[in-house]
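Read the single chain below, which is given as structure tokens and is the form predicted alone.
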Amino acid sequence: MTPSFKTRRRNGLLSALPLLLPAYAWLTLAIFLPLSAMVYFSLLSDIAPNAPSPSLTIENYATFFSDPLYATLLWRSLVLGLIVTLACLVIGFPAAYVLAKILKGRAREAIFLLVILPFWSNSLVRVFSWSMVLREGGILDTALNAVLPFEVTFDLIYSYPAVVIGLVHSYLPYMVLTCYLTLQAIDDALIEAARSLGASRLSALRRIVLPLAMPGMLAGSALIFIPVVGSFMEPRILGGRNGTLFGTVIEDQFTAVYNWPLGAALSFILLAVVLVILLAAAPVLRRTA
């Protein structure tokens, strides 16, 4: 008797289990062990060297709700994540479309090299490079004054736009690559059929390309929004005092104030907020997948 589909599927999973087990076991340890330690720290009263023995408490979570400053900084971080994600989408999708549907051969390879070039350098080096470009008397300021007939002062360092520029530069490749993969999978015959039936280029883009490319756009948005909300390096270096966000406050709790319980609690609150946003967007994600 021929085995049923469920039986064949179960046998296939059992035969693949030895290959899957090491990777999934490592991922489980790498994710849940640190999270378990952070949960424990977030429930401690104090771990200062000269403090008495710590006790379990939820005071660290209550601090977030008792001080409106934390909610304000969290809101600023969410807005920043939305702005950076939209900027990456506006810049990255046309670039991905050109790579997938227009450029061919060596030209595509050269542009692809430029897209992934930021991954070849350390993120700290990239951020400090932007600080030399955006400051007064920096590279951009000097280049503009060398070309323009009048003198200009271009100083964006330690400002909110500088933070956005640095984050867009860091995370733009994720949007380009995810959109490229979905656009590459779209059959060119669909676009040609729409054009032959009288659809304009804009209409074909709006009614065929964008709906089919939506999974890649949403995947890129998730890959960008989640880390940007908790970012601290770019806001710290490029924003200065104007770059104080929820992520920088969490970093301060671990590195400057040495208040690990509060830092762990704020980290889990940020994680919970991001998960709530993703769960709220899940119906839209399922419809477009």
The other form holds:
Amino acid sequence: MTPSFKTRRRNGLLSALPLLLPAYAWLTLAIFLPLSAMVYFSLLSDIAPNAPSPSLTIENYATFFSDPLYATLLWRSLVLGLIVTLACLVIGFPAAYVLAKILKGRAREAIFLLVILPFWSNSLVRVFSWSMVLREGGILDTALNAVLPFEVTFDLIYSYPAVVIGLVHSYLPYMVLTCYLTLQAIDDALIEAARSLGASRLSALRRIVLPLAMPGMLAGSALIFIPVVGSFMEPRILGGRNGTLFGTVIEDQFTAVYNWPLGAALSFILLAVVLVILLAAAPVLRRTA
Amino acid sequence: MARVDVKNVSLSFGAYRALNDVSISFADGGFYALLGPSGSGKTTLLRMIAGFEYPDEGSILIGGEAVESVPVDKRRIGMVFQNYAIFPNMSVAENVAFGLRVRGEKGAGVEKAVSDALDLVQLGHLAKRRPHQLSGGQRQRVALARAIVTKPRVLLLDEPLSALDKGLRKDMQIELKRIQREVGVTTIFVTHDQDEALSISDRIGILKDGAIVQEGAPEEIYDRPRSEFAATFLGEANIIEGTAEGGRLTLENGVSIPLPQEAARSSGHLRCAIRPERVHVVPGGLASVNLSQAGTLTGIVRHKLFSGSLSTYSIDCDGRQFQAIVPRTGEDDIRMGSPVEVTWKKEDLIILA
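Give me the form predicted together with the partner chain now, not the form predicted alone.
Next comes the full complex, this chain leading.
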């Protein structure tokens, strides 16, 4: 008897379900539920310890619009996000290019390791080590004065540049990695073809490499911009008084003032603003990707 | 258009010597094939003429002008890559226009040149397509149009047909030849496919281990290979060795065969080759040939490879396998295991160095 085969076209989604379920179950538990709780919190009136049972209100959202301080801080955070993202792009892309297109073998592995090395240490430790480098009488100050013939005072700690330096340091690897991945996928023959057609190195970079690497550059930018806009640790430790930003204010509501409803409301406003920015950028992203 | 001269060029990658004192000239408007096995240095030589590699020693002249230290973008060459290297972020027309645009050309002149180039490769109707919508053969044509639209002094092709399937490859060979003749550009073509080299080019340079083994017209190289490598790499060959004396060659098994006129005065150890299609197979070993004019060996038929119009026989002559190609004329009554005589005209014997 010949075996009979029954070919059955399975529903694609149904057969994929066992593979999708763990990830989506986790996402539901870890993000959706806490986020829903936060939505609830953001709509509560202040929950002081001895207050009567809280009631639902949109007052917390109204606070953002009534006090111009919040909008100013949000704007400061967005500008910081832009500066850090651009700095990462300018510093990270050339490094990724050298890694992907120029270095080979051992040298590439070694340099690549150096890029991801910061991931191996605790981020808080890294930020504190910067504070030792940047302060007056710190490592950088001492080293410069030991080398230079004239006296310089180098005191960046508790300044805006210190915040930028710390954040660029923290997020640079994301840019290098995403750019490296797209650059590596670009066939070297495309660059050679451009060169054979009369394009200089710079022209080949501008007309071929940059357009093809754009998806990686944009992905890296999104990966950096979003967390930087909400960052609070680097601004607090390295920026001090000058590091007051939207993220630090939100953190204050949770850890110092214990005004969770306002903190939650400000978080959602930040989320909404970032989403609007990403949506506005979506057509550009689609065109280049 | 220009002639290309490679003079005493050497290049090493670390301890590996990729090219060793290579000299070869490519005449203006000629169609050259650089043929060799992988690792022979043929692609390295091409990339050096293009300007992607610089020679350690020697010089490269395009149109009489030394270019060995000129960067690739200043050499005015056109190149077609093995995987075509079509820019995926541009349409077909934009790909072809690229070389003109980077030179700062603009306007109607560019459009005219692009549509002419696309018409030449018969792709005028696909100008607006994106590269991912094209078939392999179409990409090949786009790459060709892109390379010739800038009117290069020399066109370099790096195994351009190896990614195509067999039928398409034959069509593209004819097409490539037509386009090259129409444009008249000096063309250098790298391939490892001997049939392709024979059918497409005016001249062939055979490379082995970073050196030119032999260079000449296809018929010349095929009929008069100077080494066993050239004889066996370009086509099939039966190799015969023996001791020459008095215009005859005595083989290991004692059989004596006549040498062609050119080797009549040679003496000592000699290596010769005979092409399988120059060998006649006579069943039963009853050939009546003039032993002073024809070489003759006896043997037993061991294998037969039937390929339609021809059959290739493998004949065991005292332990040596002898290949013979016999056309299917209807008179080919050669049976497996039967004794046969193989004969050839003495002029068909090729003397190897």
